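The form predicted on its own is given below as one chain in structure tokens.
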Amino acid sequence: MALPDILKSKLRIPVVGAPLFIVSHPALVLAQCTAGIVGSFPALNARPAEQLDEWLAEITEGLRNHDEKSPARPAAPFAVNQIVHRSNKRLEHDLTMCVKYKVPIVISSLGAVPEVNEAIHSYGGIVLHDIINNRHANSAIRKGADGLIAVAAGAGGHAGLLSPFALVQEIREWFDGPLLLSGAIATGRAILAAQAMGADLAYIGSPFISTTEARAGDDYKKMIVDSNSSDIVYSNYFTGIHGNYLKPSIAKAGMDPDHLPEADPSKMDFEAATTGAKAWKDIWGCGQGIAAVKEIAPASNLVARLEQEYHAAKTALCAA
């Protein structure tokens, strides 16, 4: 099935910038969209809840102004991530804001709920649901999601354990709709590899944490530049759901990253992580692909690098 126009017509390269908890905010979203990829942010990043209205107004107006000034190179659309988990008491409010501003793409996580999909479909928006296995993928599509984000091994933050080769292959046996792939994608060559496996677009998060527009501390950005895959630990201790985190940030918080206890998944409270818990605020999420990140630079520079590498990889492959 062909991709919906919103996921291809204005993109310089087939990339969606993943929503980064705490880190993503309007400045990064606008930089990503105007550079030619889908920019996104978690609704819960806007705090207090009333700030979401302000953020959506800022992004909508910013993209409109860009398009008026650069009609030959319009901005890519943006997305808002909604955590569909019982601990998210803001879901109804945040969904109302998405409907008010007609957010073009909503990324749903940690639960597939038909009512969420119906609300976004009411004005013509699309919903992409992130999953870590084929069972969750089937459930999401049955409940009305338009597309899937396969979060494979190595992805930053909450991630699965399946190889991207296995996960994409299983999904493509029955689903021919929009499919994005996440997991250690940090180069243009990796974007092309994702498409070769059967994904339509790459879903990239961790490399954008070290951009100048990201709402991350200098220590966090520098740690990403200085780290590689051996500096990532996979644990459910911090939120109750397994995810990938930077070992040095765990050690800095006074814990042993190689001997973390198991957490009780039923105690998971994603919303509280911004205030009381150490996850995300002090324990920094990151994917395994960060060895490709060599500098702290504007998001436009990162997108330009990915674009150059992507086209060079296509040329080299065709010449082989």
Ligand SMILES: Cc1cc2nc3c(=O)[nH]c(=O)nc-3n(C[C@H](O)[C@H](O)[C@H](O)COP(=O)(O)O)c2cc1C
Given for the second form:
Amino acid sequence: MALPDILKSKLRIPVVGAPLFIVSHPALVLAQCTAGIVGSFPALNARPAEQLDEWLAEITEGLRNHDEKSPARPAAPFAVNQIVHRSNKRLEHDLTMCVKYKVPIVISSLGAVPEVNEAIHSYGGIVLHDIINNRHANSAIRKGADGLIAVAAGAGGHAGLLSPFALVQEIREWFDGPLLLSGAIATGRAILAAQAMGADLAYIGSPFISTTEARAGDDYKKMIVDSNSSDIVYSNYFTGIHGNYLKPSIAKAGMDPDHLPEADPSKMDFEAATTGAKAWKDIWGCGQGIAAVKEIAPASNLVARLEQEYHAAKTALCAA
Ligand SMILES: Cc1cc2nc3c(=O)[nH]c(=O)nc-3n(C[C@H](O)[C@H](O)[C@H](O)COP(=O)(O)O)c2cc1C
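And the form predicted together with this ligand, for comparison with the form predicted on its own?
Next comes the full complex, this chain leading.
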């Protein structure tokens, strides 16, 4: 199946900047889109809920201004992430806002629901649903999602445990629609590898935390620059769902990252977990790919590096 135009025509490289709780906001989204990749943010980052209207106006206006000034290099489209979970009491409001602004791409997480897909399809938007296994992928497509984001082992935030090879291979046996791959992708070579494996685009989160536009403290950004995969721990202790976190941030909060207790998944409450003192604010989510992040720099520099590496990797592979 051909990739929808929205996921290719205005992209300089096949990359979507993944939504990052607390960290992504309009400045980062605008920087990502104007640099030529899809920028995104979780709707829940706009607080109170009424702020979502302002953020969507700011992004829509900012992208329009960019396109007027640089018609030869138009901005890539943006995406809004909706957490489809019973604990998200804002879902209806936030979806109404997406419909009002005709948000081009919606990324749904945690639950696949036909009503969300229908609302976004009503104006021609597309829905990408993120999953950590083939069963959830199948259910998301049956419920009307247009594409899938395969969240493989090593991804930042809530992540699965499957090898990207296994996950992509199983999904590609039955699905030829848009497929994104995420988990520790932080170089141009890794973007190309994702495509070689069968994905259409790479979905990249953690490297954008250490960009100047990201809404993260300098100590968080610096910890990413200073860390590598051995500094990441996989635990369900903080939100009830397994995810990858920076060990030094856990140690800083007074806990032993190598001996964390198990949480009870039935107690998972996204809203409580995210407004509570610890999870995400003090305990910093991060994927395993961050050894490739060597500096705190504007998002456009990161995209330029990925672009240069991606083309160099393609040339080298074709010459081999
Ligand atoms: C700090 C942080 C916050 C995240 N918040 C969200 C979120 O609110 N919603 C969501 O769907 N995914 C969230 N994710 C997951 C990312 O969207 C993406 O799947 C992941 O970052 C990709 O792996 P990578 O970080 O190794 O590139 C988060 C990840 C991180 C690191």
